[in-house]
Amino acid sequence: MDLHEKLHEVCKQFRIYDEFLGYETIQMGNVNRTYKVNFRLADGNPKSFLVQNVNTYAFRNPVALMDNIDHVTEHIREKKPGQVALHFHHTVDRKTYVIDGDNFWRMTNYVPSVTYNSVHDMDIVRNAGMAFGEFQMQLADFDISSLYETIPNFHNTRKRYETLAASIKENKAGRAEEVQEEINFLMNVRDIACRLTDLHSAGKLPLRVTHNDTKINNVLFSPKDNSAMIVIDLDTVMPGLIGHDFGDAIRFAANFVEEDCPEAEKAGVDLEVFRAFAEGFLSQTAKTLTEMEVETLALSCFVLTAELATRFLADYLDGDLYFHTKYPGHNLVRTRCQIALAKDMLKKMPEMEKIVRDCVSAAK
């Protein structure tokens, strides 16, 4: 059965019986495969949905993952009556997924919108910050104990470094010799990169319900005015630290270049973008943050950048098993770009910390 037929069959299992017109592949994220499927309704009008094939190598318990998503999206929908919200479709037996051999499928509503991988409009950046901050606040009263840990130790930086060390030692793909410079840098900043994990272990940073993948392209914006509509890609919603969400958003949005730019020397943190995102995010969250959370927000950007560099490098050493790659050496290009960004963040840390303090003061 080819992909066209397979997607049509999956849609039927999600109780979509209209005329199937075809599909388009959507480039969204590095892990799952996403398709926009198009139908013609009985009244002749077109309607589209998003169907995803979930990467079960990355997500070992996809049923529990969908349980998380179902509860979180319904919790948010209850707070947004009549507004655009994310909704996952159900099968006849009320499941939010279809298992077909090794394939794990899900379907959600398609929201006409625009997304951005890189942004130079500070209003859009600020709106993205507000969206992720609002997401935090919408789930502030959610029962955190009910969430399954989708990827155990996802932002446990100590564990990430242990994984990298194991990958270096095993050297499965025979690539360790060519990346000694990258290995040396990451190992030299290990303790700084692990500070959030260590502070949480010491009981000094609280757990919250966090998104854990706050790239700006996980916000859908209105095509009319670029206001933020909804936050998407909830696979990694689970207990975490607020710095995980803030830091990863800055790592992605405030880099002068995209995260896989082959010219790593051009990478660096754009403080204008940093300020705009911080203004939006902290306008929603500042009043709820602890003193230690505020103190470590700027540091969190370096932490998340270094952590992702360890993940890209470990995957490169393992033979590119986790992240989708577009060409040989893609994960190494990603690693080098993240390292260059991390170095620039260390240089600009005092300025970043002052911006955070200013934004918190303005929000309170």
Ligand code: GN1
Given for the second form:
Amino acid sequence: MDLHEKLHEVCKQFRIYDEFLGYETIQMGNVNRTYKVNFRLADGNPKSFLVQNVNTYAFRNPVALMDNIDHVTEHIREKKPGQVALHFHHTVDRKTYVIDGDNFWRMTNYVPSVTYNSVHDMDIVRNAGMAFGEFQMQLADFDISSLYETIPNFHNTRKRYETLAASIKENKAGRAEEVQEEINFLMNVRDIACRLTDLHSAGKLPLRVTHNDTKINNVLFSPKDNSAMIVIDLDTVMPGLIGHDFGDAIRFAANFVEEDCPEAEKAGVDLEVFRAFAEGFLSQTAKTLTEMEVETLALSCFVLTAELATRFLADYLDGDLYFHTKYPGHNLVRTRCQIALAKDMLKKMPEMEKIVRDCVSAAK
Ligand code: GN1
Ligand code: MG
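The form predicted on its own done, now the form predicted in complex with this ligand:
Up next: the whole complex, starting with the chain shown before.
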């Protein structure tokens, strides 16, 4: 069965029986596969949905993951009645997924919107910061213990380093020799990269319900006025630290270049974007932050960047099993770009810390 037929079949299982017009592949994310499926309704009007094929190599228990998402989206819908929201469709037997062989499918409403991989308009960046800050606040009273950990130790940087060390040792794809420089850099900054994890283990940073994958392209903006409508990609909503959300967002949005830019020397943190995102994010969250959370917020950007570099590098060494790659060496290109960004962040840390303090004062 080709993909066209397969997607049509999946849609029928989600009780969409209208005329199937076809699908478009949506470039979204490095882990799941996403398709926009288009229908013509009986009245002649078009209607689209999003169908995703969940990567079960990354998410070992997708059924529990869907349970998380169901509860989280319901919680958010209750906080914002009447507003644009994500709805997962159900099958005849009330499941939010369809399993066929190794494939795990789900379906949501399609929200007409704009997304950005890089943003140079500071109002839009600020809106994204507000959206992730608001998301964080909406889940502040969510029962943390009811959440299944979809990827255990997702932002446990110590564990990520252990994984990298194991991949180096195993050298499955025979690539370790060519990446000595990258290995050396990452191992040299290990303790500073693990600072959030260590502070949390010592009981000095509180757990919250966090999104954990706060790339700016996970915010849907209104095509009318670029206001942020909704935060998507809830697969990794789990207990986490505030710095995981802030740091990952900056890592992605405030980089001068895209995260897989082959010209790594061009990577670096744009302080104007950093400030705009921090203003938006902290306008929502500053009042709830502990002193230690504020103190480590700028550092969290370095932490998340170095951590992702260990993940890309480990995957490169393993033979590209986890992240989808577009060409041979893609994971190494990503690693180098993250390392260059991390180095620049270390240089600019005092300025980033000052901006955080300014934004916290302004928001209080
Ligand atoms: C993955 O698939 P996507 O783009 O939403 C990864 C993130 C990384 C990101 C890097 C579940 O996210 O942690 O930061 O790639 N998600 C998972 O682009 O591993
Ligand atoms: Mg994601």
